[in-house]
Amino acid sequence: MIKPAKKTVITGIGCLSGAGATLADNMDALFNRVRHLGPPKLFTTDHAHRFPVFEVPGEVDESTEGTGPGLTRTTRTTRLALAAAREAVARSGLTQRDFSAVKTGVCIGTSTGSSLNSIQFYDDYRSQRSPGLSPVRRYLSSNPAACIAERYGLTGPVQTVVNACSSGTDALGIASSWIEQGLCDIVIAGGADELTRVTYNGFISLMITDHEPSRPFDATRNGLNLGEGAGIMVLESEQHARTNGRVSLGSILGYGMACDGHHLVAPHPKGLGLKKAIDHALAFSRVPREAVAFVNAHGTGTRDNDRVESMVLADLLPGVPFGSTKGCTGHTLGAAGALEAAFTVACLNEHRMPPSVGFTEKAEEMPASPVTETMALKGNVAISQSLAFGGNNSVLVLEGKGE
């Protein structure tokens, strides 16, 4: 593998989900097994059983985010992204002047990106009424990457990644490549997604949504719980951060992705794409397998996904502890990979990983099982991985800040 020209370090992290409004709140929930889930409040549903979800509590305020045309009346997905970016930027210590002085880009992953939440508009149109165009204007002005760029006055590359449930992971990987190759000095990157009635009904129709709290990797697992949120990181070249006196919270050492080419919504039964993605990420990072301290697995709680992940991890990384954080956040779709990357770096810096909430009973078809208690970590490198619809598999190799 060609050695990158520049190393990518993380100088700011921000996130919010159904587990909490900040990174610290989320970490507290993970280690204390706190699960804030219940029937959806953001929209109505006619289902006899209201499948539980993880919602970010309350309205996400956009009033402090500016007054430009791209920042007013934005969708919830964009407001989630802006809120997480605000925390990440504050943690980094960067100012708008700092951003404008160098090449600064934005790369944000999302899944539906609020494109499916204007139900009343569609109903009015199909009923031959004349709906107002405000939902259309809101959608057109709510590209999360463009809104972050406008909020901070950025003029570098701006990209929105839509690659199903691996979108957040892919956005961080792409952003890291911009820094490694010298295209940018700084990138604001991550993922965001909101809960909508269409995605809620869509996952129910696929029959992969659980009536109860999800149980990733458990023998009784019966599907996922949907969630929403955002995870954002401020990435810089190591040289730029050091020159300007900023503290590194960790690094992105490698990124790999591969497609199964097997099925629209199911992983390859032997996990061929995931194996290739892990191998590529480790090769690029030049990290030996035995140096991996833990794996933050995708772990949705669905039958096929968990079985394949367990099999691949037992084969490629035998004995390496792993777990899923979706028992506390739900599956946040395009935000999932970015949130989990943030959790992974935070765990490395705390030298411990949380229990895999929801797991209690080992499944016979699972060659490996997640951790059930908080575990001290040996090592400073971890993997965060995402398995997405379309057979997409994306993997990040992450490093903590060290001592």
The other form holds:
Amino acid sequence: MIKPAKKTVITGIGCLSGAGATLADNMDALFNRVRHLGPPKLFTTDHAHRFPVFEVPGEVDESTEGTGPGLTRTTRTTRLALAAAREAVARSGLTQRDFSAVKTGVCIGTSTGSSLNSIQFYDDYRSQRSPGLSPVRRYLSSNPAACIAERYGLTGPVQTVVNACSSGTDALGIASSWIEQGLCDIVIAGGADELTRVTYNGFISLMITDHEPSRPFDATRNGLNLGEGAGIMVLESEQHARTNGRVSLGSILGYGMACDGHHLVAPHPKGLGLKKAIDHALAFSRVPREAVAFVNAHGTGTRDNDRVESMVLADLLPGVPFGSTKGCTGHTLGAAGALEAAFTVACLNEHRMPPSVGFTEKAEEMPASPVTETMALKGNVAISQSLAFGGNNSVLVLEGKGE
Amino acid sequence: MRISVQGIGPLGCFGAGAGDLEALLAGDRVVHPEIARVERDGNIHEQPWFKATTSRLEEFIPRKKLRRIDRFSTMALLGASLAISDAGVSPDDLENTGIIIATGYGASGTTFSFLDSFLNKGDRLSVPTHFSNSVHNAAAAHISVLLGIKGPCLTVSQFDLSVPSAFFTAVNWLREERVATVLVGGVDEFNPVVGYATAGLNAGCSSPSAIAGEGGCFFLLSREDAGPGTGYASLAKVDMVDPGKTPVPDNSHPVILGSQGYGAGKGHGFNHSSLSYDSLYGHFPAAAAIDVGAACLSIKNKALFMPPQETGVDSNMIPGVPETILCLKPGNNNLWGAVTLESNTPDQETP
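Now that you have shown the form predicted alone, what about the form predicted in complex with its partner chain?
What follows is the whole complex; the chain from before opens it.
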């Protein structure tokens, strides 16, 4: 691998999840163990158990100045992305004129946000009721990355990543490489996903959803809780940010990604892909393992995922504290990696990490356990990692802003 | 750094493999569309579409391993296998290889099968295998598992710009030396629901050649460490531009335009002479990958393929031997994807 020509710094962060409407709200929830979960209100189901979820309450307001054409009828996923982007852009201090003056790209991860799965449209179609095409038009005009590009008048590369649950991590990693290679000066990047009846039924059908609050890494863990949200970052080359007087909130130092090549929905039992992804991310970062202050694990609360992650972390990063934030946000699928990268940077900047909510009892089969109380951090570099359907393993090495 | 297209794996109504695509482009093969019967507003409409053939997949992967693989992933597996085979390498030699798949709609047929499962029998009886295979990156996962490729694995989806977007990241992965080779391709499937939607959206457009289709094309890309002259062509540049704000990349070269059959780009603000092959293999987002495959064949053969006159395109242009071909794809939000290929033979290599 070649040494990056440029360093990627983070100048804006926006977050929206069931834990809160801003990054600050989310961090408060994580450190105070707040869990806003309950039965789904966005849709109805006929499941006997109403599996709890973490919904973003109410309608998502994405309205802001500069609304572009076609954005008034977008999917909830795109509205979540736009709302988080608004916070991130505001935090960066960048304006549309700044974006237009240089090559600005956008890279967004999603899962449901790119699926043509309107239940009403399809039900009408199969019932030969000749449905109108409004849902299709909304779908076609709601590509998350394209909508952000349109909203901010961006002229650089546009990419929507659909790598299931690692999409948000991958989007940030890819965006960072665009800056490192000099393809962009600025990139708006992250992930977004809405909660739908389709994913709700899908995860329940796979029998990996808990009908109680999830307990990542716990001996009694019994599955995940779904959530929704968006995490968006404004990334810039360090030189560009510094020249224009913007404050760095942190950096993406490296990104690693490897596929298990093992199974469609189960991780490799020895975590071979995850190990490779961690090694690659650290190698790209030129960061030694001992410099890692903590790991924001994927930590879904499913039997297989948590066992593999625990094993890999104990092997590669023994003694390094880790935890999962999904006990407070649920699993937000394509948004998860971006939300968690944002949390990781915020933790580095607060010099502390939150307790892994839901964990109380160590599991015999797991060699390492997450932190149970707020912990002060030693160091300014951390890892955020995502595992996904398809055997994807994606890892970001992140740096705080330092003193 | 120059990037070489070492092998191509096209598939569609014309068959599977470089030879079948070349036969179609050269006019040696004529394909007639299937007819889908689409009910709309109480009337039955006949909608032509080009159906891909996938039977060659069993040359590469035993049938027993394909039992749970849906049509979308079947096409992706075939395209990937063809590209690897065409490059003359074995999957065992692809240890440091990434996979990138572009798709406009993903596994739409399986997505609708999943909806059927709970609409028919209730939420509690949703079928898990339909759900797991409906995820957009399922095809990439099947390629990884069945061909044993364990590098980075990515799927992108942004309708007509999916293919240029995938190439953009493929080039970047090679430039930053994340991998030594990338298996990149585009794939889309046709199903009646998509047909119903696209027919409705295109209603009223004067687009006689905008026939729906399915299939795609895969490519094995590598840095030209192996020396010039290998493979089909060099992947010179990939870009996404807004022609209203940024000049379209140098179009002094022959242009292959994925244009939905609407007069080869007229109406998109593009007024240059161009070729369009939509009428041969159908219009769908991943057809942009077949366009790139056609460009590779043209450069390798040092001859342009003239599209049939009935496409309505200006075909009395582009003389000479193509050393550089630009593949343009108009997308949503005023963006265009631009993939530029050039000859990589030694006597034409630029210093």
